[in-house]
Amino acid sequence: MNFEETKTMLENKGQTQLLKYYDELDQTQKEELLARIGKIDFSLLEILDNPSMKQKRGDIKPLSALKLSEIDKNRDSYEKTGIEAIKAGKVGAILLAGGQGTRLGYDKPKGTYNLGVTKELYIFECLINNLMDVVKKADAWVPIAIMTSDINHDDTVSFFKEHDYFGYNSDYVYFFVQDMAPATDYNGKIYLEEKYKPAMSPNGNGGWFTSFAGAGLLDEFNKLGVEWMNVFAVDNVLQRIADPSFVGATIQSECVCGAKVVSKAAPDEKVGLLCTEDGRPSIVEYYEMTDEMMYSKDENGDLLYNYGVILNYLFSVKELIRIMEDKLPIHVVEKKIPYIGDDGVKNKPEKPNGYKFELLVLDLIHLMKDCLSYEVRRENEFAPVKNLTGIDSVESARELLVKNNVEI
C-alpha cells in the first residue's frame, strides 16, 4: 500500500498514530514503515473489545500417565516401532528458539549461550549432540526446522553455520522465522518500538505450525514423507529428541500426539500440568490450580494432578493440518513494552504498560482428539536454562549435565 491507501486503512481502525513520525522520515525508513504496517494482523485487536474470543477453562479433570515401570518394561518394543518410524523418514523435529538470553544477561540467542567450564558447550550444541544419538541408533538423519524471530534469525542461522552445524548433515536443517504479532497500548493503540517500526513481538510457541508452513516447510517436511512431528524448547538441555522410545509408544497407543512429562517434584511446584479438558486433553497452569488440586490423591496415596509437561510434544502431521484452520485461543499478556513516546523520546517501562498476543502450544494439544501422556526420568530429560543462578538455571543444568556423563 502507499501513504493514502496506508492513512486511510488506519484512520478506519483508528490507529493513525504510526503514521505521527512519517514526515521526518528518509525514504527508506518510509517504505519500511508502510511496508511493517501492511504485515501488521489487525484481527487481534478485536479480542480487546471482545471478552468472548478469549479463552475459557472447561472441566478439568486429571489425567493419567504411561508410567516409567510400564514403558521400561515395553521398551524395546517402543524403540524398535519408533527407529522404524525414523529409518522410513516418518519423523521430523521442531525446535522453538526464538528468544534471546536476556534473563541469563546475554544478548543474543539463547541457544548460542555457552555452559561449559573446561570447554565450549552451547545450548545448541546440547540438543544436536542429544539428536545425534537418535541418528546413530536410527542410522538414518532426522529432518530438523529450528524456529527464530526477526531479533535472532540471522545470529542463529550464522552461529550454526560457523560451527559446522556441530557435525550435523546441513541438508536436513531448516531456519524459519516466527510469526510476529502488534504490541498495544491499554487503549488498544499499536506502539511505535522506533519511528519507522510499529512495536512486534513473536506471537507466542503456539504460532510454530502457521510460521511453519507459512515458510514452506510443511510441503519441504510432506516431501520427505514425515508423519510426526517433535516439538521442543531450546531451553532444556537434557531433553531426548525424536525419541525413539516415545515415538513408538506414541503409535502403537494409536494417538495423535504424545507429551512427555515429569511426576512433579512438590505438590506446588511451578509447572504446566497435562490434564482433560471437556474430555480432550489439555494442560492446566500451576497458578489456575487450587488447593483441592494441587493436594488431592487416588487411592494408591499419589497426587491426582501430578504429571508437569516440560514442552516435549509428538504431533500427527495429518492432525495439525486438520487443525490448521482453526482459530486457537488468543492469549492477551500484560508485558513491558519499549515505545516512542509523544515526545519522539525511545522509553523503556520498568513495568508493564500494554498487551501482547501470544498463541500458546498448550492449545494445539487441547485441538487434538487424544495424547499419550509419556512419564520420563526428571534427572535424566529435565535441565531448563531459565536463570543465572538457583532454580532451572545454568548452575543446575551445569550439574544435571555431569551427572548425565556430559563433559563441560
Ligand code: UTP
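Could you switch over to the form predicted in complex with the named molecule, since the one displayed so far is the form predicted alone?
A lone chain is what you will see next.
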C-alpha cells in the first residue's frame, strides 16, 4: 500500500495517529512504517467495540484425572506404548518460547537465562537435558520446533548455535516465528513504539499451530511421520518432554489430546483448571470459579475441581488439522506499553497504559473432542520461572532443581 491508500484505510479504521510523524521520517523509515502498518491484523481490535465477542462460558463440570496411583500401577505398559511411538518417529515437541517474560525483568530470551550457581545452567539447557533422557531411553531423536517471536528470534537461534544445541542433534531442531498483534491505548488506538513503528507484541501462545504450519513445518513433521505433538512452556525447568508414560497413557486412552495436571496446593490456588464445559474439555481460570466450585468436595473428601494445568499438552496432529480454521477467543490484557507521546518523546510507563491482544494455547483444549487429564507430581515436574524471587521464581526453581538432583 502507498501512502494515500494507507491513509484512507486508517481513516476508515480511526487509526490515523499512526501517520502522525510521517512527514518527519526519512524515505527508508516512511517505507518501513507503511510496510508495518500493512501487516497489522486490525480484526483483533474488533473485540473492543463488540463485547459480545468476549468468551462466553457454558456449563462447567469437574473432570476427574488419571491419578498418580493408577499411573504408577500401569506405568510399564504406558511407557512401552510411549517408547514404541517415539521410536517410530510419531512424537514431536513444540517449545513455546515467543513470550516476552516481562515478569522476570530480563531483556534477553527467557530460555537464555542462567540458573546455575556453581556452573552455567541455562533454562534452554535444562529443557534439552530433560528431553535427552527420553532420547536415550528410546534410542531415537525427537524432532523439536521452537517458537520464537520477531523480538527474540535471532538471539534464540544464535544462542542454540553458540552452545552447540546443548548436545542435541541439530538436524532435529527447528525454529519458527509467531505472529505479532498491535498494542493500543485504552481507547483502542494503536500506539507508536517509534515514530516509524507501530507498537506490536507477540500475539500469545495460542497461534502456535498456525504459525508452525505457515512456516512449512507441518509438512516437515508430516514427512517425519509425527502424529503427536507435545506442546510446552519455556519456563518450567522440570518439564518432562515427550514423556513416554504420558504419551503411552494418552494413546491407550484413545483421547485426541492429553494434559498434564497437578493436584491443587490449596482450594484457591491461582491455576487454570481442567474441567468440562458443555461436555467438552475446557480450561477454566481460577478467577472464573465461584467459591462454591473452589471449595466443593466429592464423596471421598477430595476437591471436586482439583486439577490444575501446567502448560504441557499432547495433541493429535490430525485433530489439530481438523480445528485449524476454528477461531480462538481473543484475550484482552492490560499491559505497560512503551510509546511515543504527544510531544514526540518516548515514554516507558510504570503502570499499565493499554491493551495487548492474545490467543492462548489453553483455549485449544476446548476445541478438542476429548482430553486425558494426566496427574503428575508437582515437586518432580513443576518448577516455573516467572519471577526473580518468591513464588514461581528463579529462587524456587533452583531449590526444586536441587531437590531433583540436578547439579546447579
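C-alpha atoms forming the largest set that superposes within 1.5 Å between two forms make up the rigid core. Numbering follows the first chain given and starts at 1. Being a predicted model, the structure only gives us computed values, none of them experimental.
Core-aligned CA deviation for P352 between the two forms: 2 Å or greater.
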